[in-house]
Partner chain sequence: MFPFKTRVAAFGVAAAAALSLAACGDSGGVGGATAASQSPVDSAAPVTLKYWTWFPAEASLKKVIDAYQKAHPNVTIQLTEHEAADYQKQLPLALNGGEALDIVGVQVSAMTNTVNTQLRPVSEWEQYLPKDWRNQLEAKPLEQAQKISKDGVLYDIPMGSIGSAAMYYNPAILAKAGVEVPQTVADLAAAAKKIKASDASIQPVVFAGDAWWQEEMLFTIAGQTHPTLSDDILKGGGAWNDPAMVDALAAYKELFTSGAVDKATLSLMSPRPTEVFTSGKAAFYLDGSWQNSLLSKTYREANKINLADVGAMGLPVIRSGGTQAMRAFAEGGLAIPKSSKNVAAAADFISYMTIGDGVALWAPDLVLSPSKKGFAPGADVLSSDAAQKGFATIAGLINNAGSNRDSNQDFLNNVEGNAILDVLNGKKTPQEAADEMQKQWTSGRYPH
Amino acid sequence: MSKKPKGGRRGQALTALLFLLPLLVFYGIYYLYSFVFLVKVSQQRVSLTFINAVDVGLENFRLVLTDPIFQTALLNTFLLAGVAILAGLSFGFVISVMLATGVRFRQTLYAIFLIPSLIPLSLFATVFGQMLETQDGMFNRMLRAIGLDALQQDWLTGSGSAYVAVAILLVYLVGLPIMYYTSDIPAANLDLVEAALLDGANAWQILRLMLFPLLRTTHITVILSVLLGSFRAFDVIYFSTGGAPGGRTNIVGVYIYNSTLGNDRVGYAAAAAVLVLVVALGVSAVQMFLMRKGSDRV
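Can you show the structure of this one chain in the form predicted alone?
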């Protein structure tokens, strides 16, 4: 086969760049302006009207960093992300392998686990919250119907049960990891798996010792994508627990939203948003580094 000349490739790249240039300029200006505006507001004491602003320097950042509620919200973000990551690497991976092997009712199972990740999370979280409502929630009514009244709880307002409820909600949202795995499993080197089968390896050994290591790059994608997604999980918490009890299940998105509700608090909320953005950009940088390193090893 004859190789395409380098000039042809360069011309194709230039043509693609020209088509993308208007979009790149638009997004560049939009994001640059938004970031500059956010940083400017974060150094002010100002209301939503953005008038009569008072410069306070780095005071807003100091207040945010020393606020125990912000620290709890940031910790919750990573803790809940850890739950979602663990669910993706375990349940998501196993379910994806089952779907890839042609299990019966494959399409039905795929829809069951994928649909919750495709519908608006605010709707899903609202329905979930109503199911766990103390008086008329379906779960407590079911317990009363079977005579287990003693097991009824304030699922969304108890300190421990609220964490469990959110964790269950996040575990059920494994559709995104399943999509990653089901798209990458066919591209893996399955010759090694076939050789292991011929050597007498059982299903658990193949799953743990063969398939899981083969999808190393996919694991990195799942981990960092879910971690970044946890910073955007405002609707999951806000429409289920609302941060109850007493803000203990807050994540950074809910914290920032609540911070804008007081007088002259927009600058404070902007400072919190800048700090969260810096953390998210750090996670994104790690993702790009690990993805490039993983692709070099393949």
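So the form predicted alone is up there; where is the form predicted in complex with its partner chain?
Just the single chain follows, nothing else.
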């Protein structure tokens, strides 16, 4: 029987606390304080100087919640997250499996798919925004070059075409899901795949009936990380469509940014930020619940 360490569990806990203390202080200052301050400001009418604040109670929250522009932005956030998730679960999954089969130039292909997710999104979105220009944009020039002039669009003037443009942009950003899948595929129980191959299963069956269910926990990670990431996709929209047409592709990040620019509007912007934070925390709670449930089953 091994000898118990001196001090027992209590001592270990104290040691752990000492090690954690600097980090806890850091989080306390940078996150907790920020959140409390944000909640306080959200109940004021105040400018960026934070001077001469007027207490307005929950009025800012009422105004934000009843603003159809905020409602559209919130809906868009989830809608565009849905597109990104779909792209991750389909293109991301299939590409990862293909890369895992040992295809030639695997590293190069991996880098190509990953690069759009690694370079600054503002730069990527700005270039993409220029590709959408009606006269000289790359999309329309490409369509003209291959004789499909009739398919040319004023990408940013129609709601449908603008959503399609943003969806294309999000598909390009499929690198993160590929990274998740690539790291998890080797850990999956590939003996089952081998057995299926011996039983004569074709590639599509293996992909759909074997690998897809085997990577269930990875799917959950992809879904929730992309969903949470969509709340931070300010730069993707701001620098590509700029919310066009008529603000219809705006997301909550752009809404909050615009709200900070007016006179005495910092409290209003803070109220919108608090609401979005609450929604994001709800999504995180669902993520933790599903992850725990998933790991219990494995």
